[in-house]
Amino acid sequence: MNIQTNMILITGATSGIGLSLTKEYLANGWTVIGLGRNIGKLQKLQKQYPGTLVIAKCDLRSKESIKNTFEAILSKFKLLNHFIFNAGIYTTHNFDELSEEVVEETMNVNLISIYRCLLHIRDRIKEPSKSLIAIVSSVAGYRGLPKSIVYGPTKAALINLAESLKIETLKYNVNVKLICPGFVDTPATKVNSFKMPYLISSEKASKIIINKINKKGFEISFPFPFNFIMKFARIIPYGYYFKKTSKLVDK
């Protein structure tokens, strides 16, 4: 495939927001490089979009898999400089359920893999043409929440990472976007046993993201008013915040 204009790489392209973003970009005439761990799902998806969807198996838990995948892709597609790092593991664990295995896997996929990917594209984004780096975090990263003792900290770290990255890449004219969704109806969130407030579809989430990703501004946060409530929670004094959120644990 020689098409390299309007090309974007998306991790976690086989389900949820990543899948919807992949389909939306393809519908808008883009060539998408879709990364995922399940090659069967990738191949099934590629059959629907012959010629415009490039697929690559990549296990974000593995340093070697990331290295091999990005070296191959970047060597083949010399002009690729648009990246959406979307893949992640959604876990709902409390302190009593915590295990070292859960911590290690969630940290590897949600956080460490992003750093590894960034190291491989660092030189590519410094080139003159405007690059895009979009990092999908979550409103769960705004403040500590019950049942989010592993997931929440990874998303909080991604917010901080995106902020630092934005500052450091201003001189290269890189479009760094922080994406913080609320509850989105995906296979991952179906594990929740509680009613998810302001739940939206992954298709609607992807349309919001694509509509805003090339506009001014740093953060894409949705849906309103849930994102506003979560942002407001960041400025509530600790004593009051802990008292209110502890009631969620009882429920």
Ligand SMILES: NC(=O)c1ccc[n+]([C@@H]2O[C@H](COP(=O)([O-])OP(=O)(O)OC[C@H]3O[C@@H](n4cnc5c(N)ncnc54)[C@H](OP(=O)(O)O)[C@@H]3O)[C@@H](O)[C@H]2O)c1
Given for the second form:
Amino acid sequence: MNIQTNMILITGATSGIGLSLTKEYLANGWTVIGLGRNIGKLQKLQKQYPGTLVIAKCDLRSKESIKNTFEAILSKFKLLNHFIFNAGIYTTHNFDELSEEVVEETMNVNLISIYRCLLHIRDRIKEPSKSLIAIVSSVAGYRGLPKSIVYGPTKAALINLAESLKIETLKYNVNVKLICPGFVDTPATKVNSFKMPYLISSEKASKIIINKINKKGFEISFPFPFNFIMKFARIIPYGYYFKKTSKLVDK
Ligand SMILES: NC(=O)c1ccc[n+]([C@@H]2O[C@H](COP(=O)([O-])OP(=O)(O)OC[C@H]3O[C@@H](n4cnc5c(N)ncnc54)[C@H](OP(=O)(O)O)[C@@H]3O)[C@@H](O)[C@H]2O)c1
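Moving on from the form predicted alone, kindly provide the form predicted in complex with the ligand as a structure.
And the full complex, kicking off with our chain again.
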């Protein structure tokens, strides 16, 4: 754990993985700046952690909201240089159900908002003390999947973004981490009607992340062996991959 600032910003702090990460960091003595769009949920959470949880309303669909939130936070917390971009929406549309609105909102929240946040923190992470940029993608970003026609591409793009960012920031003291969870039991995945393989709790997911976040290595992918199965699926030839995955389309 970083003893210099002991302060971290987490997006999507009100639910699921982000909420568990927030609680885990707070339990470890960190000050957390928790972002969410639902002020009621944020205030309720803050009551449990007076003094150590700072809350900020930010709607990641809105360029203005991101600008106002980040300008205010960065000017107030001059030592803040640890960021976990976790917030995201899980959409399970197939091609027939797809609408422009869903594409726009999912791309905005899951991908474009992260670029916007990165532009705001670009100068901050170049400062001498070691900074952290962690991006929560998914194993769903490894390869095209059924019912993942919008969600999957946002997560695939985040993998590529984190890789580029890692290369580009090697000259600065930045710890870039790519986080690729498998199925985690959160309000988002409650919509799944199928039995999710190797499902883990958000508490377990956050413990895995925090345990590895300041260690060597670029990617935090879990749970084993699901992450390995998904990684293997990444390298098998297209013909075989499509034959196998097409069987899942109408399930
Ligand atoms: N659960 C899984 O199995 C799984 C697997 C792989 C990757 N992931 C990724 O992990 C991350 C967290 O997912 P989760 O399962 O914990 O989901 P979740 O329980 O639905 O939490 C999502 C969080 O993102 C916030 N959020 C959504 N839209 C927002 C917006 N427009 N502006 C600001 N905040 C917004 C939510 O805030 P509100 O409370 O205000 O809605 C909430 O705090 C996501 O990026 C997801 O893609 C999840």
